[in-house]
Amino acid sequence: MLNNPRSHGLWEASAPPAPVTVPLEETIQADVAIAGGGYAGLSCALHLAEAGKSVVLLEAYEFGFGGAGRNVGLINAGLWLMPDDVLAAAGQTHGERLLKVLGEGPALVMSLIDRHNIDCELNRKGTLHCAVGATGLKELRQRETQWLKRGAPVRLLDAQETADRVGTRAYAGALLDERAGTLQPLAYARGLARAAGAAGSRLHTSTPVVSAERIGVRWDIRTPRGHIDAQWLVVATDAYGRGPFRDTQYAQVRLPYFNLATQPLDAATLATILPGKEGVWDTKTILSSFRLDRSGRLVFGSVGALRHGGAAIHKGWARRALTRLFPRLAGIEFDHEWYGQIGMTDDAVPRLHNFGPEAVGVFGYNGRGISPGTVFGRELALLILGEKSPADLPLPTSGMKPAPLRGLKELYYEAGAQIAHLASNRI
C-alpha cells in the first residue's frame, strides 16, 4: 500500500480488491460525516446507512490503511485485560456493559461477514491463548474462572491437548475461546467498505480531513478539494490520527507489531501445525502470535518494527523461535513481512471522546481492533440514531490529553523489542 511492501504485506497481496472510490472534490451535505476507513468508521457507516441516514466517509489513504489492514487477524472477545480488571478500570456499570458487548463482538463480526457475503477467510474454530510456563498457566486459570462466571464458552486445556491442537510441546496449557476465530483483516475492512457503499454510504479515499469546525448547529468539514456540511461528526482515526484529529494519536502510546508470513506449507506439515486452524498468542510480556491463512502460510508475529535494523533482528529471532516451536520448519523462508502500530491507553481500556456537540469517537483498542472496532462503530451509530443515550454506552465519556512520556515510551518499546529478540533463543 502506497508502494510500501512492509505496510500490509501478505494481506494486501491476498485480499480481494477494494471498492473503487475517488477523492471528494465537491461540496455536499450529509447527516453524518465519518473520518477514518478502519473497522470502527466502516461499521458505523454501514449501520447508519442501513438505518436510512445519509453518510459520507473520508479516508486519508485507503480502507484498512491503519491497524485494520495490518493486524494478525484474531477475532478475539473482550479486551487484553482480565474481566475483573476491566471492572476495576471502567467501573462496575460500564465494565460489565463493556464485557457484555465485547464478549458478543466476534458474533457481530461473523454475522456481518455472513450477511454481506464478505470474502475474508473467516475461520470460526476459536483462539488459543497459550501458557508459557507455570506463571502463564496461573494467569490462564484466572482468566478462565473470570470468564466462566459470565457464562463465556472458554475452557482451559492441559499440556497434552494444547500440544495436539498447536503442534508443539512448548506450552503448559491453553485457554480455548470458542467465541473467537480468525480472518483476513484487510479483506474484512474492504468487505465492510463494499457493504457500506452498497447500503448507500458515500465513500472517499485519498481524502484527508484538513479542518473540522462547528458553525452554528452544523459541522463544516474541509478536505483538500472538497467540503462537507454535516449534522454529526464521527472520528474513527485511532492511532493513525492526523490533521485536526492528531490528538487521537498523541493520547496513546504506539506499540510496534510485526508479522512475517512463511511460504505455503506442505500437506504433511499442515497436518501437524494447527490442524484445527485456531489463532494463537501466548502469555509472554513480549508476546508472539501465529495462525494459518487460506493458502497454508504460517503468519508469525511479535512486538517490534521492521525498520532501523529491526527487520534483520526480528526475522532472525522469528526463524529461531519457529524452529524451536516446530523443528520441521528449520530453514523456512518468509514470503511477506509487514508491521504497524498498536495504540495503547494507560489502562488498556478504549476511550470514548466528545470532539464537540454531536461529534464523537472511540480510540485506543490496545491490540483488539477487529471485534471492538466493529462493535463501537455500531454503538456510535445507535447513539446518532437516538436508539441509545450517552449514558447507555459501554464506555464513559473521557477527556483528551497527551499520553505522558509518549515519545520516550515508544522508543523504549521499539528498542527493547530489538534487544530482547536479538538476545532470545527461546519461546
Ligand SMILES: Cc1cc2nc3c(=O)[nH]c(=O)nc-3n(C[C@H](O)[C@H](O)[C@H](O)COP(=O)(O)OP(=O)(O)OC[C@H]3O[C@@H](n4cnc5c(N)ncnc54)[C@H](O)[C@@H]3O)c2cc1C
The other form holds:
Amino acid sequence: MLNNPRSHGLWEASAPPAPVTVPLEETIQADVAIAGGGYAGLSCALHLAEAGKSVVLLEAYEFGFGGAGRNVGLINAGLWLMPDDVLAAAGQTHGERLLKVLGEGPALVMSLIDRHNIDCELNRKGTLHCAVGATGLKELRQRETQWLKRGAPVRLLDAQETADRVGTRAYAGALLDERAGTLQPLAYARGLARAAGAAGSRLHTSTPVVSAERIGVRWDIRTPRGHIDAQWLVVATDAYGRGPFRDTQYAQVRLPYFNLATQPLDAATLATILPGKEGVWDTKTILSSFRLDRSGRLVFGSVGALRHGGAAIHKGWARRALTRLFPRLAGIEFDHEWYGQIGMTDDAVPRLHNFGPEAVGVFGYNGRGISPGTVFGRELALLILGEKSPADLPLPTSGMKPAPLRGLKELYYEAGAQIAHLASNRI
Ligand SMILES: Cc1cc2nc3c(=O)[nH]c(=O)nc-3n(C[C@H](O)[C@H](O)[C@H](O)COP(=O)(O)OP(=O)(O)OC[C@H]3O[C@@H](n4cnc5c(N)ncnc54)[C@H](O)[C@@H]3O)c2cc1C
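Can you now output the form predicted in complex with the ligand? The one shown was the form predicted on its own.
First the chain shown before, then all remaining chains and molecules of the complex.
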C-alpha cells in the first residue's frame, strides 16, 4: 500500500483483491457515517447494513491500511491483561461483561467468516501462549485458573506437550486456548468490506474525513471532494486516527511491532514446526510471536520498527532467535518484512468515547483488535439500532485526553526494542 513494501508485507502480497471502490465525490445522506475501514468500522457497517440502515464508510487510504492489514493474525479471546486484572481496571460489572463478549469474540469472527465465505486462511486450531522460564509458567498458571473460573476452554500444557506442538524445547509450558485461532489479517478486512458492501453499505476508499461538525440534529461530514449529511457518526480510526480523529491516536502510546515472513518451509520442516498450526506468542515483556501462513511461511515478529537502523538490528536478532528456537531454520531467508503501530492505553483496556450527540467510537485494543474490533463494531451497531442502551455496553464511556509523555514513551519503546535485540539471541 502506498508503494511501501514495509507497511503490509506478506499480507498485501497474498490477500485476495479488495472490492473495487471509488472516492466519494458527491453530496449524500445516510443514517450512519463511519470513519475508518479496519475491523471495527467494517464490522459496524456490516451489522448496520444487515439491519436495514443506510451506511456510508469512509476510509482515508485502503481497507486494512491501519492495524487491520499489518498484524500477526492471532484471533485472541479476551485482552492481554489477566482476566482478574480486567476487573480491576474496568470494574466488576463492565469487567465481567467485557470478558464475556471478548471471550466469545473469536466465535463471532469465525461465524462472520463462515457466513460470508471470507477467504482469509482461517485456522481454528487455537493459540499457544508459551511460558519463558519459571516466571512465565507461573503467570500462565494464574491465567489458566482465572479463565477456568469463567468456564473458558483453556488448558496448561507441560513442557513435553508444548515441545511436541511447537517444535522446540525452549518453553516451560504453554496455555492452549481452544477458542482462538489465526487468519490472514488483510484478507479478513477485505472480506468484511466485501460483505458490508454486499449488505448495502456504501464504501469509499481514498476518502479521508477532513471535518465533522454537528449542525442542528445532524452530522455534517466533509471529505476532500464529498459531503455527507448523517444522523450518526462512528469513529473507528484507532492508532491510525488522523484529521479530526487524530485524538484517537494521541490518546494512546503507539508501540511498534514488526513481522518477518520466511520462504515457504519444506514438508519435512513443516512436520516439526507447529504441525497443528496454532498461533504462538510468549510471556516476555518484549514478546515474540509466530505462526504459519497458508503457503507454509513462518511469520515471526516482535516489538520494534523497521526504520532508523531498526531493520538490520531486528532482522539480525530474528535470525539468531529463530536458529535457537528451530536449529533447522539456520540461514533461512526472509521474503517479506513489515511493521505497524499498536495503540496502547494506560490501563490496557479499550476506550469507548462519545464524540458528541449520536457520535461514538472505540479505540485502544492494546494489540488485541481482531476479535475485539469486530465485537465492538457490532456493539456500536446495536447501540445505534437501539437494541442496547449505553448502560448495557461492555465498556463505560470515557473522556479523551492526550497520553502523558506520549512522544518520549514511543521513542523509548522503539529505541528500547533495538537495544534489547542488538546483541541478544534470546527468544
Ligand atoms: C504489528 C501489529 C500486530 C498486531 N497483532 C495483532 C494480533 O495478532 N491479534 C490481534 O487481535 N490484534 C493485533 N494487532 C492489533 C489490531 O491490528 C488492531 O487493534 C486493529 O487493527 C484495530 O482495528 P480498528 O478497526 O479499530 O483500527 P485500524 O485497523 O487501525 O483501522 C483504522 C482505519 O482508520 C482509517 N482512518 C484514520 N483516520 C481517518 C479519517 N480521518 N478518515 C477516514 N479514515 C481514517 C485508517 O486509515 C485505518 O485504515 C496488531 C497490530 C499491529 C500494528
